[in-house]
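Only one chain is shown below, in structure tokens, and it's the form predicted alone.
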Amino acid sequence: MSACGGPKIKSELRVFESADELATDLAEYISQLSENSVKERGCFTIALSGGSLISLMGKLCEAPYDKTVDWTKWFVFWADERAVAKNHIDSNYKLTKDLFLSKVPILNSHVFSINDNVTVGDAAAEYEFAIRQLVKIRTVGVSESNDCPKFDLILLGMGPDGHVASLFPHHPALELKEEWVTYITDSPKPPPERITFTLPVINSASNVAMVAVGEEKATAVHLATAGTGENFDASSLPARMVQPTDGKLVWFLDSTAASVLDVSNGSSG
């Protein structure tokens, strides 16, 4: 099971003049993947992160998507979560519930949140077990390259330091190969205890979308997408280690996040 390494896979870059234009295209992208997955597999499995990403999904709650998306076929997961109560301001679940889940008719039984009543280690183990059960019955697909779950879409933001999910620069969690879900107790940004998908799971998805908005992300975006020398330490920039094995990677960037990109490196949306 390989988490990283090998040649850098060329990704698709979509650059937009504004966050609003980005949100419009992101909604259409997610809607199309949902439609394709429901046709092919009978369901759509999506894993979310937190931050500004959730507000950028807001157009899915509006016409035409509120009526055209087959919400009953959605299964929602979290690529990472903070080890706090579900009603805590730092909870990714609360953010998603308030801004998205409360506005669309996704079935409660299809929303797989992380247990907030146990230790962070137990919560990670429980979440991995729940995903393994869904892989067994093929609600969640399985990778052709390894035994990892194959989510239809993993939607990730990126921090100015290049972290994705709760995988931070130089953290030992980046090296994990066998685990699907792990936990950390020493996050460099609060809160310290978090649960996160590992790189093998992220890289086994059918589709990964990386969303970055704001000038403070520009350097990390450049380093994550540009060619670098042999001696570049990928663990210093986890976003660069997101390289889907058999899937597709699409970057959604506003013009400020893309401000130091080589324009020949991607396409403009």
Ligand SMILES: O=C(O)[C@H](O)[C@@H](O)[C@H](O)[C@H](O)COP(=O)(O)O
Given for the second form:
Amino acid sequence: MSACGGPKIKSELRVFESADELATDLAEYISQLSENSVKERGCFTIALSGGSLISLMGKLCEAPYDKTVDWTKWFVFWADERAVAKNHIDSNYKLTKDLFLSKVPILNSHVFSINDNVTVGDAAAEYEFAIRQLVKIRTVGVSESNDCPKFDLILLGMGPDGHVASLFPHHPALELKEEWVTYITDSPKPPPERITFTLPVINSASNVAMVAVGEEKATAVHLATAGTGENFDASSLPARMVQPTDGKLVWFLDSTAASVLDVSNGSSG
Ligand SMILES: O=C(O)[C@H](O)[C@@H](O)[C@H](O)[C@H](O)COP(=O)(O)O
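Now show me the form predicted together with the ligand, since the one above was the form predicted alone.
Time for the whole complex; same chain goes first.
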């Protein structure tokens, strides 16, 4: 319990002078997790978000990682995706393909994007079904505590309002307990229609990395990582609800995003 009563979230905070230094460490972090997962399970399952996160992963496409990562063992998913055509400028698939997938030899059959020819509700249902098939054959691990899929790594960005994936403040999607993938049609961040992992899936991951850069994230970072009063309404800040059940949470922050962190917040391992 933190001094002011609210639960203190166990997480590691990594603060970097610049986005470039953050990107260097993020690439090494992902490469290490990939190596460990491939050694232990023969594959590496990673779920991505959208936004600046994808460019911050860019160093993975460069030496030494382009030649040292066992890319054929990677299975790529999206923790959230916009319900637009996959060649649309707003598509997280397009963003990831342009900046990452087109630069590393991940097998197309190992990339699981949404069906962009159906309604957002059907896309969410189909996405969940595809993940269930992969859990059944153990390509995607399963959580011991709640039969949720256990991704090796879920990479999240965070909005200035503390949203993660497409889970926004006070949204009913934050309460879902059974669904693995849901959809929203009222995203405050355009475009309005999106699919998203639910919190049980995010919190079942072996590793979650939250990547936040820029002054506009500083308040949300502080609120998400600090202990707060008993009556703090966590649903006002979804990033605070990311508390892996038995996984590890690591924050990757540049100095501006970390600029209002309490000293006591330091990395708690
Ligand atoms: O599809 C989305 O919009 C994202 O998944 C969203 O959750 C994003 O990660 C945050 O909004 C942070 O975006 P920035 O890092 O670009 O601010």
